[in-house]
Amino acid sequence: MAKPIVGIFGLTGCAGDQLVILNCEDELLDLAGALDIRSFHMAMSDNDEDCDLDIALVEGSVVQPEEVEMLERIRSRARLLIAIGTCAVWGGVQAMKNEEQREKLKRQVYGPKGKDFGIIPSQPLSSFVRVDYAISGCPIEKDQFLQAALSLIHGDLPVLPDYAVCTECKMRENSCLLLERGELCLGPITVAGCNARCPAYGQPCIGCRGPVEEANVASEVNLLREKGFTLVDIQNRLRTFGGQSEVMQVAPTERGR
């Protein structure tokens, strides 16, 4: 069977998801042997920018007009386009202030030099092209990536968790930081896959993996309000990674209470 032809690309982000791939130390040689990697700028100097791809892995969100063109070009070359990481899937931390005017932010951050480049509100890949599959995480989990790669090598789409971090907490028999300690934890509405790493160390879930499918945001907000958090507190936490901004639609007349 021919090796899948793969390209690994990065838009705006920290490049942490590409680093996770490179940090698959024990498995990296086997992975490189099973895949025909034609483009990976973080790891290769000789990149093929024109070949057709079986799989394109893209990390980072779209924040510049040039990235829209780059993404569309990648999409046109790839049979499967897979978003990797929370930035690519949901917009990431750079989507936190999307309601602010971009030109204003450029002036504040870069001063006069900001006029030399374009910028648009941070958006996930799916806002511009069809995404065939998504692996969320900030960054992605090594084990999830390897499982996904193995499935793709065999011609199958990966199967990832479709339940909440809360479920992983229960499986690890963690104390509930929300109910027992009254902390602002997003475990009930955040998709699993991290093995509840943060709650296991006594830190509340901050939602970095994005929302679980059919997340009951309204119920989470009501529970947090009962614990004494204001709607602004909750909104700020939910918007941190771009994926859980549904709360912005909850009780808008109560802003600030």
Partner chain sequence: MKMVKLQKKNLNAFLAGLEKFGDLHGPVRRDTNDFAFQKVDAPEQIAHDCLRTILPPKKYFTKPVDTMFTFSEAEGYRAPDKDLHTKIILFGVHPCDIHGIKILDLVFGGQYRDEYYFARRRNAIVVGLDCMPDEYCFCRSTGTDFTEDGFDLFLSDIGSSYLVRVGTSLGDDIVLETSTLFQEIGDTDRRAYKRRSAQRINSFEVEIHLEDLPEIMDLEYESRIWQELGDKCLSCGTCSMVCPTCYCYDVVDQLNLDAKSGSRLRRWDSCLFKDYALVAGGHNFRADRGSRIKNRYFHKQRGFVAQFGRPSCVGCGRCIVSCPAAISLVDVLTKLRSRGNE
The other form holds:
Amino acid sequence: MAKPIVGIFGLTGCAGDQLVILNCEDELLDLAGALDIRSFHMAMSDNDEDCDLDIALVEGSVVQPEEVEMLERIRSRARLLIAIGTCAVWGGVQAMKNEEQREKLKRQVYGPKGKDFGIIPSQPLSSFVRVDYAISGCPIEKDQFLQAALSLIHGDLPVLPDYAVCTECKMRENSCLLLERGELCLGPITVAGCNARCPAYGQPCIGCRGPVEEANVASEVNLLREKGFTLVDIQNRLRTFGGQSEVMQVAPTERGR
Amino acid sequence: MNRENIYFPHLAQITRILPQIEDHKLFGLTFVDKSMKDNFSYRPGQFVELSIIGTGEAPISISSSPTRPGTVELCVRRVGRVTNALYNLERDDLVGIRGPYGNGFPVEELEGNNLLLVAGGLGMAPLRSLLWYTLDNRERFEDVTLMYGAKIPDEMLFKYELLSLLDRPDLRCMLTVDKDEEGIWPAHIGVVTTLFDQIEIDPSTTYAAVCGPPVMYRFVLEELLKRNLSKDRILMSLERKMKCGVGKCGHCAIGYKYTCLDGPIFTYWDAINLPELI
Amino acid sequence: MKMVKLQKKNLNAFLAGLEKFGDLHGPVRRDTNDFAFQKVDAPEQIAHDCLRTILPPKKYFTKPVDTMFTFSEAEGYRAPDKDLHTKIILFGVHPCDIHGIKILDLVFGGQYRDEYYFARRRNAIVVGLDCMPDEYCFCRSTGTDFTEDGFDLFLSDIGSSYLVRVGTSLGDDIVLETSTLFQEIGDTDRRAYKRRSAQRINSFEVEIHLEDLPEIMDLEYESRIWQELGDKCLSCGTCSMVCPTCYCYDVVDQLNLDAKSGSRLRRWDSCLFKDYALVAGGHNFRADRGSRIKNRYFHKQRGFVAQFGRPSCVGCGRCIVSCPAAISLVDVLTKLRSRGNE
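Same protein, different condition: the form predicted alone was shown, now please give the form predicted together with the partner chain.
Now the full complex is given, and it begins with the chain already shown.
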């Protein structure tokens, strides 16, 4: 089989996901040997801006009109477009203030210089183009990325977890921060894949990987409220990383209480 | 490990690939190990776990008949990771096979009876095994009838093979399509249940073997019950998610039955008692 | 059954002397109320006040993530050698968990024997320990509060000593290894054991009736309760992970960097996950949470009875104490029974 032709791109984000790829130090040579990487602005020069791609890996969310064009161009070149990282998959931290007026935010942050560019509410790639696969995480997990890449090299679509952080947390026999310490933990509604890293260090899950498939947010909100958290606390935590995803909006019956 | 490892696939070579209909191919597989090749036996209605190494495993019902040993035939629909990977393989490539698994049709019990095979769409894949088993042991069965319906002629599995059976004197082969817009179909037109008016069923000496999409079951069952066929003489081959095939992984459990151990052939009476079954 | 006596002050000396039989594992404190079975360097690390560990002992026999075999072009399929043959002594296993292991023995045995499971079972010495129930224990109701077998040794608290029941020939070898530490039991010990046993039986706060539960469950198959539970359930998988008798697994092939060789792994799965019954082609036999939670209850309390003659619930209470959504099996079964009477 010919080596898959790959492009790695970054929109608005911290570039942490591309950094994870570069940080695959021991594996990078094997990976670079099995893939034909034509475009990776963060890591190489002489990028091919026109070739057809088997796989496009795109990090970051869309916050500028120019990025919509960039993304559409990438889409038109790629057979498979894979969103990498929570920004690309869910809109990321920058989607937290999406309901506030863009112009006002721009003035606050950039002052008069903000006149030179346009901004739109932060949105995931899937708001604009078809996304074939989504590898979430803030940043993505190295092992998960490697397995996904190897699956693609093997000719298969990657298999990603369809279950919550709680599952991995229990497998590691971490003490339950939600039940034992009453902390605001989003483990039950956040997609696994991190091997419950934060709870293993005694820190509650803040949902950085985005919601699990069919997340029961209403039940999570109810149980957190019963533990004494205010709706504002809960909403802030839900929206930190899942701001743009509909499921992370507090259930309608809970709104306005 | 001393005993046989139940999770090891046996290597088999792809010896034949016959395209059937869109995204359906019949794969002929021959075990690499000679004793496996000579001794692999199974019952019609059983299935195997097909392994594509590095991709995964999937349960596939056997379409060939044990009366024709040497090659195991699997009719595979391109529909998931494993089957996609299989479609990327070519003749002489290797795959893994575990099995056979499941109960299969109770062929000894069926002997001496009339048999009515009712298939819809892709349901012909497991029933083809039973069909050839009965034809190859024809003297052990009384009247054998096949009713097979597909939406259009281009969606009929084993079409030419089955059309060649139309003239066979020892088989009532009734093939039908729901629609034939091109006017090329030489046999009956109409859904499979419209064939029932053409046959007589003696409920005391008949078994029905049914396999098809979920919607078909309701209508076919209605026809069979109307003709007083007993609920435990109606046999159905059912699909469930399976991982291990050997009753360990839990995925195919329905109520108190495991599709992989107690099925995939269930009677209609089983289905009544297992509300999720069909 | 052979019975001897071990003074409590000699327990650690006894356990320390078992090195040649394997690595010592026992419950260790993780947090104020949390314990986990793990390897200990010294018997003193074992928490004797542990009533339930986060994960049951099943993790030793069917691991959360387990290699089924490795594959490569050069070597074909190879069974993993690693950790199938490590000898361990599992100390402090309560009766419910011993019953849990016995139930898994049924599942992994039978027509198709899982030799990985049984290799690990053969290499584990089980030293049971009795316990006093808390408000979540209902093993008395599930008939798993005592056990006649499934252990090599079983220790029951009789005051300043343990009464030790010797369940296997290997258990006897262990006793003989440090025979100076053991004494014969006398009338006082017999009386103490009976007293303790009666006290234990009377300590259960929870009682549910299981005899006619399969019929009750059939009657309530269409009950609203399943949908109500589905609304509450987070599908987080916790109850399945912590259950001593949940054995479901998923299978994945993991590739090495050459993208050719690799391992076939199995990983604990849960019937509450959305894709559990999803078949290739897209049909999901249990697409909504309510039907999935119903399936879980039916399989444990109804299906297993039909298959093996007993429910696969051992009354350990783990699913109740660890459910984030506060779903209680005892409440659910009580509600099912009283449905229509309210």
